[in-house]
Structure formats: C-alpha cells, structure tokens
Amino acid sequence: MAARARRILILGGTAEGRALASLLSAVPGVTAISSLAGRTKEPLMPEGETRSGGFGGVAGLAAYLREKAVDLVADATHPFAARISTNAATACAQTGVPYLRLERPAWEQLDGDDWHKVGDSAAAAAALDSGARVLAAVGGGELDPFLARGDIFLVARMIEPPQAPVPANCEIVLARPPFALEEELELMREKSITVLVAKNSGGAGYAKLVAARMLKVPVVMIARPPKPAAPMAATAEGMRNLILASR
C-alpha cells in the first residue's frame, strides 16, 4: 500500500504563502493547502488545494487538524496577524502537530531614512502634527484612528472600497501592490504627502520608504507585533527545505 501524502496546512494570503505553495506541490508524497482569510474579494490564488475562512478560534482550527489529519502547519500570514498566528502555534501545541513560521524580514532604517517609530496605529495617529497631509499604507481594517484625526487630510491606499464612508478629508486610492518607485513618487508628489505612515512589513513595499527619503518625507513606522516562538525561515524555499527536513 502507498504511504499517504504529507498534508501541509499553510496559512497564507501572502506572496511568501504562495510561494510556498507552488513549491511544495512539485514535492513528490506532499499535499499543500493554501488558508486564505477571505477577507479580499478577489484574492490572488495560490497552486494546491485552497480553503478559505476563518477557522473559529483555537477550537475549531484543532478540530480542523485532526479532522484533516494534517502533519504540520507553516504559517506564511501578514507579519502583523498576530492572532492567526498565536491561534495556530496554541491549536499546533494542543494536537502535537509541527509548527513552523515564514516570516520575510522586517525592513531596517538606513541613512538618509526619518523614522519615527511607533508600537501601533493608535500611537501612529497620534504622532501626527495638525494639518499633515499622510500616506496611509496600514490597510483598510486599521485606519479608524486616522479617520477620527479631523485636523489632518488622509490619503488611504487599498485593495478595495471601505464599506463604510469617509470623510471628506480622506481620499481613497484603490490600487493592489506591489508598486514601483516611480508610482510611488508620483503618489507622493501629487497628493503633496507630508508624512507616510507604513507597518514595517518587509518584502516588495519598500519602493514606498526609498521615495519618502528621496522626497525629505518623514515616516511614522509601525512597529511588528510579538508572535510565537517557532523554527522560523525567511524565504519560501527556506521553508520548503524546513519542512522536508522535518519528515
């Protein structure tokens, strides 16, 4: 009888998730499933099997892996989902199933940069001064404390329209990343951007903080949240030879 397939469970929605997939679905005796939040409409899809939702919590992504009999979990979410991620390294821990994490590295100040750094976007919109006009690239799901900053203009990039309205001191861009530098300096140029406001994330958004340099704009950086202690890669092959190594 043929030895059953390896099911590896990744939590994506990220560019490093998707690599991962596709490069586990050429290993012999391997079966990837992509978790995407669900959260985008139209979400890039990943090679493999996908799933997407959310799990219900620690309960119901244990009773997932068990019902799934899944051998081990890489965690590819956001750097800054840290509840995703804290949720699968409790539910790992309470099924015995490995838990490893893919995590691009975060991005480092360099001379020239204007960093002001903050530990979240409460704090991040309270450092603006009165009358900034802020690039907000944070997402849609944390802009409410700049929303209530009525003394600033906001410009807000997104995949897609907020469902609620904004006011008329805020400006939608709807746009998907990654962008190139002159993109951004446009941007900038055009909406007159007096601060950008980024979560350092890491990866392909930093055409957004070489264009702050360049233009003299400030940033008021966010800092990553705490996550899970777990073997860790910095790369999607990284993760790969990981996971094969663990078998």
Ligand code: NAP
Second form
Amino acid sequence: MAARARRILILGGTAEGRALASLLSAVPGVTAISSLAGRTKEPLMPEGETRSGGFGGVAGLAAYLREKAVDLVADATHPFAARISTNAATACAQTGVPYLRLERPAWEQLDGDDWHKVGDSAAAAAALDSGARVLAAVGGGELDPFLARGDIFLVARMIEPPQAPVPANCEIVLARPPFALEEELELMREKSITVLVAKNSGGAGYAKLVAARMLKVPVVMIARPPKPAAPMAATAEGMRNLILASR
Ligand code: NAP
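Hand over the structure of the form predicted together with the named molecule; the form predicted on its own is what we had up.
Everything in the complex follows now, all chains and molecules, and the chain you saw is the first one.
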C-alpha cells in the first residue's frame, strides 16, 4: 500500500510562503496547504491547496491540525505577524506537531543610513517632528497613531483603499509591492518626504531604505516583535530542506 502523503501546513501571506508552496508542490509524497489570513481581497495565490481566514485562536488551530492530520507546520508569516506565530507554536506544542519557522533576515543599518530605532508604531509616531512630511511604509491597519498626529503630513502606501475616510493631512497611494529604487526615489521626491517610517521587515522592500539613504531622508525604523523559538530557515529553499530533513 502506498504511504500517505506528508501534510504540511504553510502559514503564509508572504512571498516566501508562496515560494515554499511552489517548491513543495514539486516534492513527491508531500501535500502542502497554504493558509492566508484573508485580509487582502485579491491576494497573490500560492500554488497548490489553499485555505483562507483565521482558525479561531489556539484552540481552533489545534482542532484544524488534528482534523486535517497535519504532520508539520511551516510558519512563513510576515516577521510582524506575531499573534499567528505564537498561536501556531502553542497549538503545535499541544498537538505534538513539529513547528518550524521561515524568517527572512532583518535589514542592518549601513554607513550613510540615518536610522532611529523604535519598538512599535506608537513610538514611531511619537518620534516624528512637528511639520514632518512622512512616508509611512506600515500596514493600513497600523496608521492610527500617525493619523492622530494632526501636526504632520502623512503619505501612506496601501494595496487596497482604506475602509474609512482619511483626514485631510493624509494622502493614500495605492500600489502593490515590491517597488523598484526608481519608484521609491520618485515618490519621496514628488511628495517632498522628510522622514520615512518603516518596519524592519527584511526582504524585497529594501529599495525604500536605499532611496532614503540617497536622498538623506532619516528613517524611523520599527523593530520586529518577538516570535517563539523554533527551528528556523531564512529562505524558502532552506525551509524545504529543513522539512525534508525532518522526516
Ligand atoms: P497576526 O496579528 O499575527 O494575526 C492575527 C490573526 O489573524 C491571527 O490570530 C489569526 O486568526 C489570523 N491569521 C494571521 N495570519 C494567518 C494565516 N496565515 N492564516 C490564517 N489565519 C491567519 O497577523 P497580521 O500581522 O494581521 O498578518 C496577517 C497576515 O498578513 C499574515 O498571514 C501575514 O503573513 C501577512 N502579512 C502581514 C504583514 C504585517 O506587517 N503584519 C505584512 C505582510 C503580510 P485566528 O486567531 O482566528 O486564527
């Protein structure tokens, strides 16, 4: 009798998650299911089986792992998606399912960078000078502390328009990443940006930091939230190898 396919749950929502799904789809005897949070109306879909929407906390995820007979969870969520990672590590510990994490390396400050490191969005908003023209490279759900600063002008880039109207001191630029260096330079020049607020996501969004360095625009850099300890890989290929070695 043929052995049952090994079932891998990929927690995705990132380019690395999609790359891992493609790599695993080429491995015989492996079935990968990619899970998306379901926030983006038209997400880029990974190859293979997918599901969408929250699991319902730790209990919901633990039930899902049992019901779907998941053999391993590969957490490829964004470095700033802390809740799902904590939930996944806990649900895996409860169900005895191995939990591995794919995490792209954080960006490092280089010569010529003027970075002001802060712990979260609220601290980033508090660090801005009155009168600043801010490019806020944060998610649409994280704008509130910046919108609360009536003494700054905010340019916020989003994939989809915000649900609620934004105040007059905020301009929404609709665009889907990744952005080339030329696009970043043009946006910062065109909007007369005096400060960039960025999350230390790592990966393909680095062009905005190069643009800031070139234009001598200071950066308020939000540090990553802590994530649970786990066997880690930094790339999709590394994670595929870790998964295959963990048999
Ligand atoms: P979060 O705060 O860590 O998670 C909040 C809740 O959303 C989780 O408790 C879970 O709901 C649900 N969820 C999150 N990721 C999920 C997934 N891959 N599959 C199923 N449910 C998921 O996450 P977030 O920061 O809002 O990010 C949401 C998604 O967007 C993630 O998949 C992440 O990879 C992606 N993303 C996030 C960022 C960012 O800056 N945060 C940037 C780019 C992409 P339940 O408790 O109901 O299970």
